[in-house]
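Given as structure tokens, the chain that follows is alone and in the form predicted alone.
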Amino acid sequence: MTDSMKKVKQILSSATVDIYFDASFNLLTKLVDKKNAVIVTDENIFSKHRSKFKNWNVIILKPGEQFKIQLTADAIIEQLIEFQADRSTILIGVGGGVVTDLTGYVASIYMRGIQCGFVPTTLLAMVDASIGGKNGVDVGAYKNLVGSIRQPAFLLYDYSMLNTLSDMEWSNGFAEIIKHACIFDARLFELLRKNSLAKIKKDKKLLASIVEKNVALKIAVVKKDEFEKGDRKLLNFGHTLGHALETQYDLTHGQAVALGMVFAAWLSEKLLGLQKSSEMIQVLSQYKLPTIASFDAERVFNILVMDKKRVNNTMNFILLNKIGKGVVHPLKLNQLQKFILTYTELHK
């Protein structure tokens, strides 16, 4: 445990979230006992955090999106069966937002639910992934079409696993962070825009206060809206376009929710008069991120029929009335396709 740890229960529809910002991972031994315990891990944080695994059971990963698929998933639950995992086992996935998507997901279903825990490792996995009990796997170029929505027991932060991460991953992180702010808190946005990446590295307490920030601001979101009927909808601002872009072209989820912003703010500005849309691009921008692709605009538009916010012929696009005001708004999917062309063509 550190001095400054700080431990919130949440309590949802479903279940009751421990947190515990700015523990050790050591804080572990003490919310579960080992013997019942199976940790879910990737190589690359098993190779760096390797003496905080001694002495338990673990399962290892290959990295990256492209394992999150029910192949993984049926061999974590091949590796249960070896350790006879039963009812009363707790799975603990350690890492970013693939291993706590796939955690979750073999939780939700191994011998109909067991219980787990996450210990996040990216910032991503901090602000976003591993938050609000949405789990699942990819279906081909389809993010997350199979999954379950479970909520952990509990949810340890460690930051001091952040310093293995790469400015890339800082970056990934902060899309997410860009994203609350956007459809949340303007005054969220404004302390983004007037810092920098590189000085909230550094500052740790400045840091600390924006991770559990964020978490705050998700945890609000799911507590009214666990099962996304909802205000839950607006998280997914960015998402639609970027989830398409990030299965069809080589780039983090990070960047593609970028990509998706800037596109969602752009229509916002067609369809609902936003303004200071360049302030949203220039913060992106100071965070390391991309605010201009070409893409293939049919390509990806056949990607983005399949997504999950689609009713019928109509998708459930999340668009700005102003920074810090989200809001849902339907569009035809023949209009959505258009739209995508038009924008297209004015980023050749």
Ligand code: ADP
Second form
Amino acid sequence: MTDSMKKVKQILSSATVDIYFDASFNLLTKLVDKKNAVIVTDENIFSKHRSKFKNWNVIILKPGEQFKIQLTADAIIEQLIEFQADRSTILIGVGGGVVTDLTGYVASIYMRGIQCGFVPTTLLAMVDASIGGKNGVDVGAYKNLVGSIRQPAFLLYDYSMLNTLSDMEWSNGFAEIIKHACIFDARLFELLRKNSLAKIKKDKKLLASIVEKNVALKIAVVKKDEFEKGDRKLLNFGHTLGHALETQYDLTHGQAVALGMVFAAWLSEKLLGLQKSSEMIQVLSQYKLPTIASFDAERVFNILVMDKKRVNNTMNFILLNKIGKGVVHPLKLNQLQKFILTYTELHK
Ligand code: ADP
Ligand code: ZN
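Having seen the form predicted alone, the form predicted in complex with adenosine-5'-diphosphate (ADP):
Starting with the chain above, the whole complex follows.
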């Protein structure tokens, strides 16, 4: 346990989530009974942090979004049966968003639901994926089509896990952090603008404060709107087009979301008179994220219409009134199709 560690209790859908910031992985031994716990992780994390997993029951997955599918959930369930896991077993997801999504999903269905906890090991999982209780698997081209909402019993943040993270994964996490800043927090946006990826990676205190700020932002929204009727929709900023691009092209989630945010900012200029979208583009490139996309409008639109945010022929698109203020803007599908066509023409 580190001196600066702090514990925060949050109540989400009447479940208490204990959050341990700046904690050490070994705190797990105090939180759960090793014999009654099963860790789910992936090959990369296991091989880079092997000693941490000693004497734990571990299920090791193949890494990557392509394995975030029902087949993997079934394989986890089979191993749980081999471990003779019962209703009192706690499942602990140690990994990025793929691992925590699969862990939460399996925990919500195994024996009609067992407890779970998360140790997010990517920046993205720390600030986004592991918070809010949404879990699930992809089905074909459709991301997170099947899943549930289930809150973990705890979240443990060991920032030293990030020492082994690749540059690309750091950028991925910053895509969500920049997203949070754009929709909720102009001050956070300024902080990001004045800093850089390299600087934040080196400054552990700054990193910790940015992570904690983003966790607080996301929790505040989820608390207010656990079932995505209002403000939580704003978290989809950049994600409607982003998800469609991600499934059709060789892009990471963060890269796809960055491109989605650039498109949404362009649309915000057109529809809401957003100014300074160039600042957002500048910040994205400061955090090594792409800002220019050329893509097949028709192909991407056909995927986009399957988005869960669509209601009949209207899509609730997230736009910006200004930096720090996101809004839900209903767009008719044919309108959206035209905008996407115009945008792709501009970027040929
Ligand atoms: P996400 O980016 O949604 O959090 P993943 O779970 O797919 O998604 O993780 C991204 C990649 O980073 C995977 O290849 C995973 O194995 C790897 N990874 C996760 N955490 C770490 C870590 N702490 N150090 C090194 N690699 C990691
Ligand atoms: Zn995202």
